[in-house]
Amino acid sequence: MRTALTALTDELKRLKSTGVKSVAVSEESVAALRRVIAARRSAAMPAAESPRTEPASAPRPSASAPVSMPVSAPVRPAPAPKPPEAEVRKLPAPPVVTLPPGDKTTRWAWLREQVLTNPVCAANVRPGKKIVLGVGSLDAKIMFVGEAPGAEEEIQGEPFVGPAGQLLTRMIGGMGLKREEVYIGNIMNWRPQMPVAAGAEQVGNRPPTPEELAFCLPFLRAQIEIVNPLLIVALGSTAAQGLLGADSFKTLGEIRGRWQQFAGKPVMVTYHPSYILRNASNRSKRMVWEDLLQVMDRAGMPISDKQRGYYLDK
């Protein structure tokens, strides 16, 4: 039950960060939650204490009975709790990364060694998992930046290889490019940890803390310096906040599709591919695609009539 609630909370936080203010809740789900809560209260009640009964005028709803909560009732999330100390270690000041002279390949190899041997990065990676650095062409015109590795990424040691990464690869293909022709990275070099039982695998993800983002940001700056892309695409709210500042916007919708600046580079802010996986409508796909059309135009890429018409409602 704890695992399911953790995953649910993580998803609600991510939805809230994208500007979603309400979610649909079925009557059956509400009834099921009430039964679980009632069972937990009964189990925790002392033997001498009898359960309180409800007035006859307020019968307990059944799974098939109407509930007073509207199907699209707004969710009012509580303030995000401070991550447990066992989950987030106190981090030192962000590292100072000064790249050595040399060509791009030499400098990237040096940076990779610095990241993989960084004691703070290593201390925040679970046993058997990997630190993650960006991949792709060091001569790329376009750099895609996400927030942090997930379950698949920390296993393979490569960013965007899970379901969201596979969708990103298809999006890049729609632009007329191959994954190997762009550069893909995250601000974070490790997967933000959540409490798990001994020997168990982490279920779900949590957003990185501002302290975690600040610690890893110098490594991303170094990657930008090496690749020297024409522009950057920030994928999702957390990545945008990591690049532009936590107070730069309240909801992603405020700045999505508008050019920003980071490290002297134009930044296009758009939704994370996971947003499309959760909202697979033509409208959602079109919003992201319009952002990518702007990226293609600014990068001087040819755009066909077919590409301009992707995901338009017929």
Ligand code: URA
Contents of the next structure:
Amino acid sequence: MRTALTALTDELKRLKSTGVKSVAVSEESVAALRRVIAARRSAAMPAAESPRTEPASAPRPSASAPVSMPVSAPVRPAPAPKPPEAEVRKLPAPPVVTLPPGDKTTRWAWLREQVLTNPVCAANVRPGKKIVLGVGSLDAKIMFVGEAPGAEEEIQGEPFVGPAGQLLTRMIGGMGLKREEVYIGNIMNWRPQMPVAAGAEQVGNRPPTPEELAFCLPFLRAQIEIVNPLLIVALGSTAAQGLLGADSFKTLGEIRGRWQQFAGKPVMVTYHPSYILRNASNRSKRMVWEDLLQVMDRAGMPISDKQRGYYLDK
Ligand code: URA
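What would the structure be for the form predicted in complex with this ligand, given that what you showed me was the form predicted on its own?
In what comes next, the whole complex appears, and the chain from above leads the way.
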């Protein structure tokens, strides 16, 4: 345990030296670290003075919130990391994307070329990593829209292929569809960068800035124009903000499960699969699933009794 703690401390020190101010830590990890710290304290203290594992006044992570931990401080929830200014390049005005005439395949290939050769996209991708455009059926009825590529996505050049993507693929399967039958995109075409030491890999992700979202949005609009889906599913609050506007809601709970509009298409906003990975309760799965049942209903898909009953157990 001591070795693991020393390795953790060394890694946090290294991250701090590269300018990282906070890192995301799962609730389980925070609880485990608290137990270790409490155990070490009580070992160093007379039994009668041992504090409880967690002081009553200690801030507790809420059951559903992601938790982040300041690099230099003891285990304590910290505000979500702000984009480090140095890494957020000043962006020019968003591009004007006017699709050429032609069939869907021709127009999508043209768009792909525009995105892959866009100098702003290229300047925001780290060497050796890929710009990411949507994938899937150009005749899809349903288009899923996420936030931005993560570590795995920028390696493979495909949206939603990491852990959250694997869960999204299973959710699509639960709807009775294959991944190739829907279209999956992101608002962002690059992974938002955070500072790292030269040659080191980026650890964690940061949310895109409003300017970054606005720059990439025309490329997503063009994908919507090409695919012309019946409806869109926005995954998570950043995707919802990018599509609906940052001031259109305060919490995702306000708008999820209720139809919105973007580019003339109905939009169902639901939680991001990474939220489910952090909160794997049947309650949170059921919330997302109820949103997807509405999507299936609106898309005219058959829904079995078994599907209607998924995640009803508490
Ligand atoms: N999260 C997203 O929002 N998009 C991806 O492509 C991967 C993870």
